[in-house]
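In the form predicted on its own, a lone chain appears below as structure tokens.
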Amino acid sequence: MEIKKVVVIGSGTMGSGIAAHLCNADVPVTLLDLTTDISTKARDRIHKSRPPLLIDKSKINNIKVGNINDNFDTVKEADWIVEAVVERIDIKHQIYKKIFNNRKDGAIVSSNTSSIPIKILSENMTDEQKKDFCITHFFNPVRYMGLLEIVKNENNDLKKINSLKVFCENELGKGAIVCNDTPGFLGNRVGVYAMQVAMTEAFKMKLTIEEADAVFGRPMGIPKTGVFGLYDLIGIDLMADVLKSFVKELPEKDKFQQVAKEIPLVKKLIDSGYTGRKGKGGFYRMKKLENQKILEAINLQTGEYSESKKIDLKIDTVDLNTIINRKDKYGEYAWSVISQIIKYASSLVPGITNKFNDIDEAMRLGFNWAMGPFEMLKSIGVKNFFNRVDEFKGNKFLEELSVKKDENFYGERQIYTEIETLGKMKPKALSLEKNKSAEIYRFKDFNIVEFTTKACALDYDSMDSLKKATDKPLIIINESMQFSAGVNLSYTMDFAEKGDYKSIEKFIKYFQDTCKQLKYSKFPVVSAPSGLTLGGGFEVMVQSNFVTSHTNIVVGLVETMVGLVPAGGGCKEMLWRWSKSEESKKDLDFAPLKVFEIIGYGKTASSPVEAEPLKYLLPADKKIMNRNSLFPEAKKVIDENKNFKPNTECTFKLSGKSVREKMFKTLEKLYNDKIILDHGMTVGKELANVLSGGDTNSEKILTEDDIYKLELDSFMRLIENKKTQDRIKHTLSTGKPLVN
């Protein structure tokens, strides 16, 4: 059935974000609730989000509110009801005997429920209405979070069933993997047992919450909150109410009760208030001293908190043998944690699933986690794996699996979906080289290069693989959260600190050569961005040919918040677009000081439409909905231009002094207004020579090259400056400007 109308019931986090995301795709959507002063409260917190729960605020002219009372008729319309009211099975049955009173016949009705089963939800309803009645659990923030877990039982009519979750996968982007009615589905079920598990043997092992943090952690592929952060994130109270519903809904023997058990330190922190980030803080806080916040975190034994300790493992990317295999404390909480996740996934296969893939599927969509749990089987070896595992009796996949030995047992991935998405073609793929920072890859008649950094962020081997790459034609993508958050500031500050900025001026040189091939090469190259796109990502991004971005981005030239201007090509390119505007025919100046503008505040936008009117993104420019089609489309892109002409080098013309002024007069009132500083005036006047064109004037013509000099000269000179560098080291360290 066709999916034109929908009615979203409760407007709280849940209600509200999945209103949203409606909207997002233009669905007309009604959200109902107790008063319609809360649903309008509700619909102006949607338009006011940050981050940004629409992808362009017009959107929320999609969304009408009313009450339950004076405006449930809208349920007579809806091919879709929703509800995501509390989780109280009474207020839960009182809404869905209204629903099926007023819906129209074969409408969908599901709840958005984290926990409660179908058969409890369901145990009210006629055989007839429990066909078209499932659950939908979205993952908060809606927008963002790519899983959606539907949840049938034997009583669902099965076509109605998969044309939601083709509508969910084509309309909404969303990951939609049906699975069966078990406590928890699919992604809390590992999910959260992974994080008490995680927990559980830091106690166990004496371990502080910085060590279990960064071992549960980057090495693992998992979020850098790690375990301790990740339960301050979600809140330490809500955590302890979930554990008790898996309590109370699986059985004794099951091994998820042994880590569910209430964990004293847990119950202090949360009658204290210490409930997290909502709250006094949690297993972290910050506390004032001397006008100053320090960090503390808080000791697993005594209850005290000290100043939180870094704890580096000198693993910067995703490496589970080398983290297991390390002869310390850290090595065997690894081992401890990943072995038991391992077991514990697999002995739900066929419970949940009966196809194990989509287990990880739900890890990496819900959890944001780099591989699931058969995944880590597969990177550990099985011959390895099951020469170190302990007993695991009566788990029929590993039992199984124990006997074949099979290191080949993983199949295709992503079979949750159609798409030809590219975690299905790599193993198709031939891969033609690898280094530290990006592999390459070939498949049928063209390359795509994929960055493998840490935030995809670029180094001298990342461009190496991308100028190597454009010997056929090109796309550039990554399955990771980000399709580069830009230039490695660690990698360019070893340098400084040694006092080699020869090396720095190589490199940067080096990064200018690769992107302009890019942009000339005989083959169309194609970028196709997800996540963060900043600076140096978004220079990569901006000097490809064609565009296919996921709608969940957050692009732009970000580099003078660390001191810097755009190098790589990121002023040119402005520089260029904004010139070919209908102002700058009429007005030399109105490009540059767009730019100036534009580049000198760092402006992001969060989304392709967002974009757009910064001349980030092009209307010629696909958007893209699912993240999983950004390949297909960027394939589709090389299919239509077999006959691909390279571009014609692009000059400029630009009035050199008589602009700069009108940019220092700028900088100047910043300056005697306090908005910047000593530093940031000389950062400003460096990026106004770059985009005035230098000794120039308006009669000369002044070629890329001339624009990427400028570029490299003004970075030289700034990198070299200690305010600078000392911007460089707080970003690092705290992840915070340093205004100076």
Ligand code: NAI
Given for the second form:
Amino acid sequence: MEIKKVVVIGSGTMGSGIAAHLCNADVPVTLLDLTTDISTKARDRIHKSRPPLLIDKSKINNIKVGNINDNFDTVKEADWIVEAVVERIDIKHQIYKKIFNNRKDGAIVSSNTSSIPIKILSENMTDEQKKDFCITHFFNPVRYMGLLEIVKNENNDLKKINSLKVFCENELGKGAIVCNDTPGFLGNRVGVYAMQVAMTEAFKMKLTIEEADAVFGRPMGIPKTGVFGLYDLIGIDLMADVLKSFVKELPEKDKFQQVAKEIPLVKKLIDSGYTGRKGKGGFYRMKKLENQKILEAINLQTGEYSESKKIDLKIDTVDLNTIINRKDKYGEYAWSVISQIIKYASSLVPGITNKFNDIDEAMRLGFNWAMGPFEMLKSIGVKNFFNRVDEFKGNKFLEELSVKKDENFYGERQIYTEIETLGKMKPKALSLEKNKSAEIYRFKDFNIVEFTTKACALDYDSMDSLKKATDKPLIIINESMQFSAGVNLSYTMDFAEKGDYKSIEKFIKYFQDTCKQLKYSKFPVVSAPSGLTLGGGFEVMVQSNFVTSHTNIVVGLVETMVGLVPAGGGCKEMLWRWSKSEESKKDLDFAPLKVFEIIGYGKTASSPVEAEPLKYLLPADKKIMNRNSLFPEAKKVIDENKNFKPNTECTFKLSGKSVREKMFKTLEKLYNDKIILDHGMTVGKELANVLSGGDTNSEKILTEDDIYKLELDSFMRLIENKKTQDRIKHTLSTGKPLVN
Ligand code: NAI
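Could you drop in the structure for the form predicted together with this ligand? We only have the form predicted on its own so far.
Let us now look at the entire complex, which starts with that chain.
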């Protein structure tokens, strides 16, 4: 069954997200609501959304809008009708009646409900209608969240459900997990329980919200919003509704009930408009003081706000055992939360699914956890877990495991998909070498390098792994959210603070040598980026021979924001790319001026479609919707390049002083208009020096090494400058750029 046209009914948060994502997949879609005014406003919101819901904003008008009275005829032509109206059964029932009276034979009808059982949704349908009805539960924001839960009913035509699953995997790029009709399905049942446990325990153990978020975060492989930050992000009122529906749907003896009770402080926040980021604030709030914004955190005991304190647990990588074995309140909290999550998730097998692996993958795709509860158990070690855990009577999964004590209980990963993913391949590959920042795997006749640091920030060790791995065809890829946010700034600042600039220089030189080795390797090098691919991360990607990019990529050279210039070949590669444009054939200064503008403003692109006009990505680079397919696609590139010929070195002609003066003019204007300040001027001049070719003229031929040298010299002058260091320190502590 082919899906060529879709109608989405309900243009709120979810309906508009789903319509936008269908548009991303070039599927004609119509968005209907009570009035055309509502759906038109929804389309405007899509257009303005940040982060953008659309991969290509110029396609916004491919989303047709209308209302359910005048435009219901569109349903007659649709192959799939998605209902995403408010969570009210009476309204949903009315809509289904109307849909089934109008849809063409065999068209799929699905609901995006997050809490109403399919049995109730479909209670008024005939068996014939039920055959084509299911739940397709997308997560918010639809473009970015990987999970799609598909819930069947007993009458379903399974072939059709499977073709919908394949469509959602291949065209929409979702990790589609088929699950049973149980409250909250897989992701929310375990994810919301986990949040409630983390919150309840924080109250009980008298932790501050910053402490709880620091523990229930990076060390556990959970996004840094932790629990209270996530509550604010989702909306405290929405969470309260979700909990009410769990309380209603779940049996009284379900352990969820114990952590779902209304908390007085939460009620008080909602009643006073503190519904989270969309409201006046939530557990955290921003206080504006003249020109300054101060982040405040609530005191769970008193309900008062005070300036938020950063908690540094000194754990940079996901490390369960270190955190649960700490002999302090953090260790105690971590163990209490993790053990309860493992106990609860395992108690649901086989009740909500007989494949425990699906629960783990739902947590990865729907909550961005680095590992699910069962992988957590594996990582703690079966024996260790049972030595420490209290009672688990009636939990069949744990009872069996406690007898077998099988450390290898886990088996294969990602069994929900046929795609040969990186996650499936890793356990079959040989781990050749591992340092604190990266790991090299050998699979058949090629290598894989996976960065392993926070946000995959790069340092000497990451470069070391890349360099060593070029003895075979190489794929640079990882399972974490970001390809790489760039060079590790705290690593660089540590040296700067000791005045050890020699070590910084050595590192940057090594970075350049490594990138050069990637570019001129005897064997093909493929980068498979997803998420942040910034600064040094971009330089690694751009100096690989091939790129297979995920459509959710944020790419660019942002060094000037922290008072630096790209020095790992970023300036060089951008110059080279732009020098091959038509305009450059006529005007030698075209490329340097264009690159000066792109790097100077630290421009980023949030999709391949935005990246190509900047030449951050090229038309030949592959663009892939499903993140799971990045690995097989990269592997295909290696297979297709058995007779790979290494690159030949490129050379440059730049006009030196004459183009530099044009750049200085631009800088002066920006300075006079107060868009840049003193240090902006200094950084701009250094960038101009690199991009103009330094002390050269239009007759002279410059090698790549010449440009690398210019990059390095400018970088070193800037890193030694106190104002650059101020910028870096500011960005490290606030996440924002400093204008000085
Ligand atoms: P919303 O409140 O943002 O939007 C609902 C939309 O439905 C509104 O635009 C409203 O005008 C429209 N509507 C109401 N009655 C209608 C009718 N008779 N015909 C056509 N349109 C009608 O709701 P949201 O958040 O988008 O939720 C939609 C569905 O998705 C709900 O079933 C919800 O449980 C589910 N869901 C929500 C998630 C979220 O994060 N917001 C996540 C996953 C599922």
